[in-house]
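Form predicted alone, single chain, as structure tokens, below.
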Amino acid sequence: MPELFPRLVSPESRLALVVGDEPWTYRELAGAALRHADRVEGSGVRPGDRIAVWAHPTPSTAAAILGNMTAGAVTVLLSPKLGTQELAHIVHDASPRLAFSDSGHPTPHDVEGIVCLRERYDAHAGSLGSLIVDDNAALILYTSGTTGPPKGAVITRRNIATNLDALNKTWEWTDRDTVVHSLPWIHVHGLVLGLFGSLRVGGALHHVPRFTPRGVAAALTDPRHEQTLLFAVPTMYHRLAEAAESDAALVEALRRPRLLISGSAGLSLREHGRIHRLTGRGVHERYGLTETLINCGVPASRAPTPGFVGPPLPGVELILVDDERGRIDAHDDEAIGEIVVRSPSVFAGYLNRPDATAEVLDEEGWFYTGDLATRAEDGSIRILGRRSTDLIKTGGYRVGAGEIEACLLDHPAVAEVAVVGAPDDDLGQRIVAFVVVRSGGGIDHTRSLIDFVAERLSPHKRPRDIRLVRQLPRNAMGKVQKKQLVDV
């Protein structure tokens, strides 16, 4: 399709978006986006300029993002849970001309050159006009690295369109489908797949602002929806299974969707088994990264195989390489290699970081993911984890250990620290910090260190467990041996 969202070009009264109890039609969404675009252009924003958007999951936020695209501006997503240190870094790095929030989110007083547009854009009839699929940037999504502050991944309109079209084929996704999810709009899963994917096919999104099993069940059984897809992360499936074991109505609701889809982290074999025992159906997994969007997915035509994220999507080239970046051709589910991908969905690079881009994206367009996997005879991929232990997947979030370590080292009582991910039945991994206290720098309670991180970074990045140790295990070169800590 030449247009990114064809149904918004000639909008109608068909349902496009439900957030909580608030429904918006395509006509209303297009009209609100146009009003936002007019305001943006009137503020002197030009194509290619950046606009920060606080990612509150509301119809007005969706309209603002679409309006930015209409004006040719690039949206920089800001999590409502950002700490002051993170926000200052992103604003400095992205240099947005304006900031939008429909929830009165305050603009920090110590940040210059950022204006908060707090008005609510009332919907009115209108046509959004044509949003052509091209190589212009649409989004900048900040992703936590394993060393240093977050980097801004530049995602183009073509990245989005080609990836969603591949998922449409894989999941047989059509305008009859309503996606139900309770995911934040700051990530690929909630925003690009959930919102943009629904608009791309001309279907609808039903967003549950605060995740509860009962809220998800109500959305799945909403009589306005002809058929549904459920998008969730492993933590949510764990909690849904827990609740469903004593709630027959929730079991029936989980049997309704055409597909149950999980991503952002691997769904454990135990949770696969629980969902199947409760509902008689499997969960379709997929695999992707912010920088590449989605690379693999279990097709709708196949029964899920627990532990596997499916074959590469149409248009995605995927290879495994060894430590010297030599190709591994085995299809035996035993040979382990790093996943490397090439596709039209691979990002344009990191904002202001050509050095970081060159580390992961070679001159031939191959992106080195850092993820280890095996490949089965049918081409399905089984993810084994990171080359490094420094990327932690907790509650559906990807968290860089280095950022938390740097924050804790700002505490006057902390001499050394190493952060790792430990297995957790609910979160997938919980963040554990091993801390060496400075001489004479007593800590009344480890809770003070947890609160210290939660105040400065997003709450989901706080350690769940602080362990005070006399020293950290190191090798002869002085490098901390995190593998020993993970095994503690």
Ligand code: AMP
The other form holds:
Amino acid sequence: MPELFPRLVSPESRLALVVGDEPWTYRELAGAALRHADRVEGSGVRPGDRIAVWAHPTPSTAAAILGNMTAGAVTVLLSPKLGTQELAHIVHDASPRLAFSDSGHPTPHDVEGIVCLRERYDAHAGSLGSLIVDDNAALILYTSGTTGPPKGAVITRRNIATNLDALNKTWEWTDRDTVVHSLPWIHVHGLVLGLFGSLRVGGALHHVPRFTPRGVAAALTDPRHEQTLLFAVPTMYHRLAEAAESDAALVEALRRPRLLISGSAGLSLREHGRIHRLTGRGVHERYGLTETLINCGVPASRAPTPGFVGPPLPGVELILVDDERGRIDAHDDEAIGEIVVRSPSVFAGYLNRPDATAEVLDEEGWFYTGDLATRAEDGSIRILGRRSTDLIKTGGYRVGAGEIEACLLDHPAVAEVAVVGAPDDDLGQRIVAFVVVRSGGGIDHTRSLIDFVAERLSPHKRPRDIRLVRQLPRNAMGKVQKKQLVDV
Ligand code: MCA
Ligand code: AMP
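Having seen the form predicted alone, could you now give me the structure of the form predicted in complex with ligand AMP?
Okay, now the whole complex, with that chain kicking things off.
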């Protein structure tokens, strides 16, 4: 395991990455990454320094992330869709020395006070110096908590390598596989699993820049690929199934992949059933978090059972605990407990937040996920929900209700607000904000509140619905009763 990406060290003219119509080989990716590493080292960046990368999904961006690693720098991923408030927070928190933007795409915001390297690398033959698996930080991925602004999860090279190796075993993932996905490059799913996972096994990633069922079908049937794996979130499977109902070619395309893999949120029994009815294929679910990477997965050798995310991956210790953190030993698919994990893939902590790290990670290395589940006799885990209603999963994105509430409270017309995730067939959960306006606040229509959030936060954090109410339901202590709002 010493090399993180062995095939980039002695690269070949073999396909590594296709983005849209642009194919790059390992040799080209390694050469461009080396150029980037030279550029950043020439800019005075030292090992351990942080470099922000606007995550436009392009080969140049991939080269920049790999080049940062080669230079020993830590990549801070910036979503091209970040709102002004989120960007200001991340830049302040992570204090990157440099920001990289693929010049072929417009940079939505300039990062004040930081040198911005605007470059679009050409495919360029070369080989990447050694990239060793060690405990140094590789990535900082910003992720939401129940309250406050997003926290930067520090992910090390060892976290990445150990998790990918466990997934290789589980999915029998080899260099014959091309992953097809249309996921953003700012999270574990699209970046760590999709891009790094493909490069670690020496296979390829075919990224579809904008998700459409047709775009995914074209990538799955691309004659360059020997065999494919489809990685998608449940919202995408829902939309694929919806479109496949009246599109025989899409049904055929969905029969092609060696495995259909779903994660980032639970795939409903309804979608499992529909995809099986349409294609005759099961969907293999896997379960993880930004902070722990992937913990469970249905092995390739087993037919998936809808509702189950599989047993723990090799190397992952998983226990269920009750409210007092006592272990639940039952394997009866009935006793419900919080999932707690320990593995070499659990992150190094939140950047600048030892307090928040200590809340989830104990001294023995156990990470408290906040997810509630049962365990069946064969060790398979079934996820039933989360401890907190304040963490919302919408379209596979994790969103903290508190962050949206704080944003809306900055609006002069808003007196009180409560944000909840309401059940939604397409998104899993839909963000709904219940708002009490100030007397004379003068909000004629809710659009202005949605736009207010849209400017400051990413588009997926916008409430889909704003309900204007006279008061929020509270208990005797004055605490808002969100469960009552979800049921409205
Ligand atoms: C959204 N829109 C709105 C509103 N909300 N417009 C007006 N009012 C609103 N309230 C806009 C959006 O910005 C978008 O605009 C358009 O409406 C359509 O939005 P939507 O229905 O959300 O569709 P979408 O933009 O096509 O997104 C669906 C998606 C996306 C493609 C499934 O949610 C997605 O990429 N999800 C992946 C999330 C992910 O990768 N999660 C991994 C983290 P416009 O078209 O202009 O943009 S989890 C992880 O990493 C762990 C470890 C794991 O387990 O995997
Ligand atoms: P994130 O850090 O954005 O990856 O969000 C992690 C959360 O996503 C977990 O704590 C779970 O609540 C949820 N999640 C991920 N994968 C699954 C899955 N297969 N089934 C149910 N929930 C999932």
